[in-house]
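Shown next as structure tokens: one chain only, the form predicted alone.
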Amino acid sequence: MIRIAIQSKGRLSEDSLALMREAGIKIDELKRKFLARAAGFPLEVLYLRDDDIPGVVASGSADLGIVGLNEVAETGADVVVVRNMGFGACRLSLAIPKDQEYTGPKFFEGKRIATSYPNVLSRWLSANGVKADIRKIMGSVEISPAAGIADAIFDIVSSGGTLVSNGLKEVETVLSSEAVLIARHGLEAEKQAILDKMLFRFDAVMESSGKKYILMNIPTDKVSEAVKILPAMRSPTVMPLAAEGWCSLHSVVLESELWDKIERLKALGAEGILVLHLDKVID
């Protein structure tokens, strides 16, 4: 049995549970408890506040955790970052009132900066030789300048819409973050084996993200040109059809490139093109 800590609520919690669900690790979310056990997989899920997760993993109370890299950086917890998870992307940035001119890091000299991430901010200020008054605020950091509490803020930014609505502009990105899978040091062999199985499943789910399965009929003499358009994971599957001079071509493409490739394939004479949802990709 291995124990993983995830956020008790919020987008990272939803995305973490969705990934586990896609990987065949099912948690009864209707009866959510502080500690829940997965069905059909040797895993316990511990629901915590995001800022508690790195410390709990570092202490060994949980073997693993899924949490934002920003929280790992802020706590300084001694954990192993096993894998970037591909969701929860954001950044820790400095922002100032939009009507002020930004002149570089020295702009913050002597300024009051409101933040929920004082440790990350302190390291950045020190690295840039800046002395400022860090004011720790938990929540609603973006209203601090308007309320006269601070001259600038250091906070999580996703789209930037919240900054704009509060009359602020982003001027420095200090840390790019996303959800990461962390582990405590010294996992026992049995628990490492469970982690490896879980990573195998996660990789299969994540590898399929943003991809489509495509198959079509194409003239045999155009197959070599079509293969250049559809390189696939190793090589497209090509099978002869009963109709002489025709083949069936199967491949996997990035969804972002799908329509461009379809247009090029149709120009080669491809027809009967089917595009299917790709559920898992297992190497």
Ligand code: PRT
The other form holds:
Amino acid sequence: MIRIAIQSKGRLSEDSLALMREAGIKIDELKRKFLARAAGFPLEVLYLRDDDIPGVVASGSADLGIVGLNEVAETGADVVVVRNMGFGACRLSLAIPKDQEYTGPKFFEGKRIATSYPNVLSRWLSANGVKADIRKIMGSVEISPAAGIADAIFDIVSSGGTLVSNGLKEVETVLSSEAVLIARHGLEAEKQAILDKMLFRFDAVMESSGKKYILMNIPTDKVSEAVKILPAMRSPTVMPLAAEGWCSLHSVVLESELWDKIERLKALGAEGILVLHLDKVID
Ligand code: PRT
Ligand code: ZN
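Next up, can you give the form predicted in complex with ligand PRT of this protein, since the form predicted alone came first?
Next comes the full complex, this chain leading.
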């Protein structure tokens, strides 16, 4: 049995549970308790506030956790970052009122900076030889310059919309973050084996994200050109069709490149193009 701590309610909860669901690990979300047992996998889920997850894993009260890298950095918890999870992307940035001129890190000398991340900020300030007055605030950091309680803020930014609507501009990105899977040091062999099994499944789910399965009919004399457009995992599958001079071509493409490739394949004479959902990719 292995125990994983995930955020009980917030931005990372749904994606964390969805990943486990996709990996065939079922947790009864309707009866969400403090501690829940998964069905069909030797796993217990501990629901916590994100701030508590790194410490709980470092102390060994949980073996694993899914939490923002920003929280790992802020708590300074001694844990192993096992995987980037591919969701919860954001950054910890410094922002100042938009009408002020930014002159580099020295801008912050003697300034009051509001933040919920005083440790990450103070490391960045020392690395840049700047002495500033850090004001720790737990919520609504972005309103503190307008409220006159700070000159600048250091906060999580994702789209940047919150900064803009508060009359602020981002001037330094200090940490790029996303949700990470963390583990405590020194997992016993039995738990390591369960973790390896989970990672195998997580990797297959993450590998399939942003990809589509594509198949089409194509004139046999165009196959070699089509193969150049579709690199695939090893190489595309080509099968002859009953109709003379035609083949069926199967491959996997990145969703971001899908339409561009379809246009090029059509120009080669591809017909009957099917694009299918890709559930798992096992390398
Ligand atoms: O209750 P608990 O303590 O568990 O939750 P929380 O309120 O502390 O955290 P939560 O659920 O808000 O965020 C959890 C994690 O999601 C963070 O620690 C980050 O790792 C990650 N994350 C990703 C974000 C964002 N994106 C994000 N945009 N966390 C917060 N925000 C905030 C941001 O600070 C801003 O105020 O969302 C607002 C909108 O951002 P913009 O830039 O898109 O406007
Ligand atoms: Zn929190």
